[in-house]
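This document starts with one chain, in the form predicted on its own, laid out as structure tokens.
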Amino acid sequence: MSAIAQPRVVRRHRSWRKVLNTTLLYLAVALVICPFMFIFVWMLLSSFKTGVQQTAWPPLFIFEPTLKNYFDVFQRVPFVDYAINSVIVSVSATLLGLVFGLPAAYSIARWRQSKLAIAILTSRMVPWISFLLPWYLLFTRVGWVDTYQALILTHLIITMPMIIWLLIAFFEDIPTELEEAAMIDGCSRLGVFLKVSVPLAAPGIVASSIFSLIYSWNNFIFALILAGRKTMTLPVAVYSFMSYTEVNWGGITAAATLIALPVLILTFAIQRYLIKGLALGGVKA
């Protein structure tokens, strides 16, 4: 083989290897996401089926769709009111989690407060249902059952540990030289935190906020026990289609689709910032 042809063979080999690696990567991603996508597609199709079509065997993938299940959702439960309650609770819990979580994550990252980090991680690992009895007794005593403040405070168990643990890596990745330079210029420690560290950790703040919002939005058990007619959230709307005598699969899938739709729209709208935040956090970790 001539000296001129050899580099061409090497380049061709590298090109084929790159194509093979890319193909294997896409296949691996497809194998991971296909089960989750199948569940979502099945839920979406079932929301347009009648009761007979949902129980047909073999399953029907080609059928005449109906909107009856969606009409039943809005007629059977005050879906709009539940949606407003979910927005108020999840957004407030996420914002309050940021207010407390940002300083906590910064403090753990800068002063290596490992004991505090372990305590927060432990609280995140404890099953949420174990907090229900103390919360219920406390809120019953102070008259906070069926109030927004009760649900928001309980959802901090979800949002704040997640925000803290996701943001620790971002604050650790910020060079201390930048903060020291700002302090030399006359900036206080609080000013360094607000004007230097927080803006640089913006991708992580976006990522942690979205994950916290999703978990708070989907939480079911706290609203079931602590909420009432005034503050009931969307996940309870799904539960209302289940009884001792029947399970209305059409209503369940329609309500679940409507609940998942805002989260999906929000995720797709800011996916660029979400991916950037996860990538930067993953590099540090």
Contents of the next structure:
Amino acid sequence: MSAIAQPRVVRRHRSWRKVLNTTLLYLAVALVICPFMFIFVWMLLSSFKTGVQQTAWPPLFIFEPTLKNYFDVFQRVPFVDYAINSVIVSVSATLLGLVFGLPAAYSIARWRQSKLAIAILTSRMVPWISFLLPWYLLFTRVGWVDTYQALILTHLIITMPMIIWLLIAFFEDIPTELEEAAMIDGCSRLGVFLKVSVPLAAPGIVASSIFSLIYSWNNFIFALILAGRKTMTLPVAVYSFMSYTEVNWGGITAAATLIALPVLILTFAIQRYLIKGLALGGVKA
Amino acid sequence: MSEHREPTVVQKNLTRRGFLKVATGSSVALLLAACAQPVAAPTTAPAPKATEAPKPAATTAPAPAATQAPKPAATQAPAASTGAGDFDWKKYKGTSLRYVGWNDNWSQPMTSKVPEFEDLTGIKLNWEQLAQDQNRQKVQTELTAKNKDIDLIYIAPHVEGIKYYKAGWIFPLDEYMNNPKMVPPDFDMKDFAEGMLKTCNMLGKQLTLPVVSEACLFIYRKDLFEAKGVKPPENLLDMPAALDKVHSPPSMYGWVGRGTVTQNAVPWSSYLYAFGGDYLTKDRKPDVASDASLKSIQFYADVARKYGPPGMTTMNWPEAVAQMQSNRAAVITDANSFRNALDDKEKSQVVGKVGWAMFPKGPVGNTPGIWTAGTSISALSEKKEAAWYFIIWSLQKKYQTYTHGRGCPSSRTSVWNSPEGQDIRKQWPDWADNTLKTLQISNKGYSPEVVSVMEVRNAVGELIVKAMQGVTGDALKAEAEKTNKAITDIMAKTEG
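Shown: the form predicted on its own; wanted: the form predicted in complex with the partner chain:
Up next: the whole complex, starting with the chain shown before.
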């Protein structure tokens, strides 16, 4: 034992500092995370509270939980139908966003079309509510109100700019030498894009998909105006617990928790890509 | 890390020309947004111009629909019942109606009765229920786009009545109401509280029929008042003295109410009328800088500052009611319909301890604010008669009794006197008596009778918040003059 212990002492000296550094780091992280987590935890707690517990003062952290709010959610709104609609709309909008966004981002990155990039960003900056009336008129004309295609098309305004802007940086990072090498070997431009660049940008694609999925999943205003009974999406469920003379916090938080859950699970599952995607997209690696 | 700092191509360009472009781009965007605003939330008069303004954004919009001048009164004469017979519930069998409504305490219980309507009339009803703000967004967008699909909408005449009517969206009910063939013989139109019926009549047109009777009451903690030997004040000027007795912060605040900009004018209106003021003068000029108005603002703000909990200037009704529910405030002067929230064991800690008194008489006036809402027929609907059938069906005595029993105070006098109504009177005698009394003495709404109620209410709301923050005396008067000017501008823009 002692024979092995000797070198360890030296290492221990170093690891002391390391431990201290890590502790401080985690402490700082915890400090930053706290406010965000608190909101989430509070939502979760509230979803298990009765009406009286909601407004209790001082706020309750330990209480007898109730599942009533969750039953209410399923009773008051066709939650499963809405969930299916939400999945159809946000997944299709994200996929379609990738189909159009990937080539767009690639071309912007390779041919430095910054004007185009800014034009796309502008569409993202305009308050969405200003699109709604023209869209509504358009979709009434072609009879698309309360259809999936109308919702999916409008959700492209959420997903596409996000995908394009995140991916521009990814494509810029891919050394042109790689592409040139492929072309010398007889690959076409399209071939280079599909076989070299897109696979290399995979982490970025995953990250931007998740982001656009989340934004599309949470969008309320488009569905409010353009969806009807058949295609209504999930965020509407939250609002059904707000009415004149009554705000049912239990129902709201239960619905919000249920809506956040799939996104949360998805995010955790693909967290690795997400962090990489953020780091790469924000600052050129 | 430092060697990675080289900015991306796009960022590089952003520094010079790019920046200018972003700036231009965003100003164009803002411009578009600004143009489109009146459409998304049409604050402007219904003139065709208003719908044409946002053309850049709506180039694809088909012209005929957008330019067609809206006609307030329905163009198509309702096909008066041809049969010489009596009222026939089955007359519009096979029609289907779309109703975009609220999810309030009238609509929610009524949903369960829809099958009865469908059985009786053979009309199919699709009733979409949304929270009020979301409802307004949806209805305004769809009707601006001249959507004929909506047959029925839910309106609060004091909020959107004039605006929707002037936009050509509401088909007045007068014609059907006064046609004996369109009203079931046992309907009894005279049964509605007169003041309530009147508040649904704007610009000489019956825009809707009242489904609820809301009145501003002095809602107080009976137990606390009794323990201190105080009675609810009969005169408004005695209110602070009464509040003093029950005020013991931080565990119990004497008074709570709506303080936030968008909402404070609602309960304040009762104070305004009590001091003899009004939003507008007789010739429709804004009048919030009058002596009476300034006194009422000062009074409201003083009460809020002295007896209200912290954060009064951001408090909306849900927060205010929560203070009462959780045993932290003793008085709120607000709607009788809060009974549901305050006297329900599942939501409130003070069940059975809440008293309902008349809103105190003011030094000059005594007209506490009242409010109602109801179903209106869309002027664009092609099934107006069938839509009327729903309105008349839903307001029959038995359904008014049903919703009355579920905490939505009825606007029919007979309902209050029915056996079920008597039960409620026995359970909440002061609530029932004082609601009825208020309805007898008042037909004044919470809000000014203008096209853009919300904008005007917000302008006044900002003034009230300033007073709550301590602006007083001449400074307050100067602010009030500014508010008057702002309201003049809003009215000039929206009423033409």
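Numbering follows the first chain given and starts at 1. Just so we're on the same page, rigid core means the largest C-alpha set that superposes within 1.5 Å between forms. Note that the coordinates shown come from a computational prediction; the quantities given were computed from them, not determined experimentally.
L20 shows a C-alpha shift of 2 Å or greater between these two forms [criterion: core-superposed Cα displacement of 2 Å].
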